[in-house]
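Next up: just one chain, as C-alpha cells, the form predicted on its own.
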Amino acid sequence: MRAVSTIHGRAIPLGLKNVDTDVIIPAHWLKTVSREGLGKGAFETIRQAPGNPFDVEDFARAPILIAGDNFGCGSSREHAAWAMLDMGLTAVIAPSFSDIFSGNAFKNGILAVELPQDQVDRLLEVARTDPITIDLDNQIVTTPFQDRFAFDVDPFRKRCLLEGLDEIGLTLASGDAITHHEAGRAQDLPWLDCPLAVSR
C-alpha cells in the first residue's frame, strides 16, 4: 500500500449525500476480481449526466472528493475502494461515512476526512477554483484563502496510512517477533510440531 501523507490537488465537488456503493460501482462491474480498470465504471451513473463535475476538464485525476452525508452507505464492497483508487482518488472529505467504506478505504489507503457540514460547505465552494492541501500528519485540511479544518482520525489508521502499511505489511513489520515467538513455542511445546498419527 502507499504511504499517505499531504494530499494536495484539486478535488472534485461532489456534496451529494448517501452516495451508496452502487453508485460509486455499479453491480455490473463486479465480475472482476482486478483492482485495475474498474475507474472506468466509478460513479458510471453520475457520469451520464450533462454537466457532472467528473467531465470538467480541471478535475481530471483530482485525488480528492468532497462529497455529502454518509458517504459510501449501501453494501460493503470493497470494489468501491478500488475503483476510487483506479481513478486517482487518495482522500474522501464528507460530513459522515458508512463504517464499513470508511474500513475498506483504509485498508486500501484512501483517507476518509470527516468535517462539520459548514466546513464541507466552505470546501465545495473553494474546490471549484482552487486547490485543497490535506494533511494527515498534522490532520489539517486548508486552502489558498487561510481556510483551516482540523479533522480527527484514528491514531492506528494515521500510522498505517502514514507508513504504507497495510494488513500484510503490518504482520512483516512483526517478523522478528514472530520469529522469536516460533522458536520458543518450539522448544517449550515441542510436541506440536509432532505429525500426528492416523488411526486405522
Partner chain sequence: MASRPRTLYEKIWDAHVVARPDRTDSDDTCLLYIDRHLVHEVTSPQAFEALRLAGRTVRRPDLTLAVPDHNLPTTARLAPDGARLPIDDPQSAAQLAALERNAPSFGIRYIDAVAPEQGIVHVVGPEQGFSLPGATIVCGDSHTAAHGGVGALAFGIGTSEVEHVLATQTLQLRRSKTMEIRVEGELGPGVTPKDLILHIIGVIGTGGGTGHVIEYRGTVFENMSVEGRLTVCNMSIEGGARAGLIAPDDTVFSYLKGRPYAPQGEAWDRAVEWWRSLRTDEGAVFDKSVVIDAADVEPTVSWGTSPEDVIAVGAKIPSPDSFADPSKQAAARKSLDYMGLEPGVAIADVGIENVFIGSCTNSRIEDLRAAAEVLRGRKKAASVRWAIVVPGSGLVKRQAEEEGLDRVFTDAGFEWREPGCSACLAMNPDKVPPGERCASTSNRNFVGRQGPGARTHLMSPAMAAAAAVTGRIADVRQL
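Positions refer to the first chain, counted from 1. Since we're looking at a predicted model, the values are computed, not measured. Compared with the form predicted in complex with its partner chain:
Of the candidates Leu136, Glu78, Thr142, Leu165, only Leu165 lies at a hinge (point where C-alphas switch from fitting one rigid part better to fitting the other better) between these two forms.
Now show the form predicted in complex with its partner chain, given that the preceding structure was the form predicted on its own.
Since only the chain itself is given, any partners or molecules it might have are not part of what comes next.
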C-alpha cells in the first residue's frame, strides 16, 4: 500500500448525499481486468452536466473531494476507488461513508475522513476559494483560516496508512494463528471443511 501522511490541496466541493458507486464509476467501465485508466469514467454522469464542479479549472487534479452523507453506497466495486485515484483524488471528506467503500478506500491509500455535517458545510465553503489540509498523523483537518477539525481513524488502519504496510503480508505473518484456528475448526465444526469433497 502507498504510504500516506499529509494531503494538502484544492478540494472539489461536490456536497451531494448518497453518491453511490454506480455514480462514481458506471458498470460499463467494469469490464476491465486492470486497475488502471478508470479515471476517464469517474463520475461520468455528473461530469456530463454543464457547470459541474469537476469542470472548474481550479479543481483539475485536486486531491480532495467533499461530499454528503453515505458516500460510496451501493455496489462493492473497488473500481470506484481505483477510478478516483486515477483522477488524482487521494482523500474524501463526508459526514458518513458506506462500510464497503471506506474499506476499499483504505486499501488503496485513499483517506475517507468523517466529519460532522456543519464542519463539512464549512469546508465546502472554504473549498471554493482555498486549499485544505488533512493531517493523518495528528488526525486533523485544517484550512488557511482558523478551522481545526479533529477526526477519528481506526488505529490499525492509521498505522497501515502511515507506514504503507502490505496488509496481506501482515496477515500472513499471523500464519500460525490461522493454522491453529483451522485445526480447532476442523475439530469443532468439521462440516465446514469439506464442501468440495462431494463430487458432481
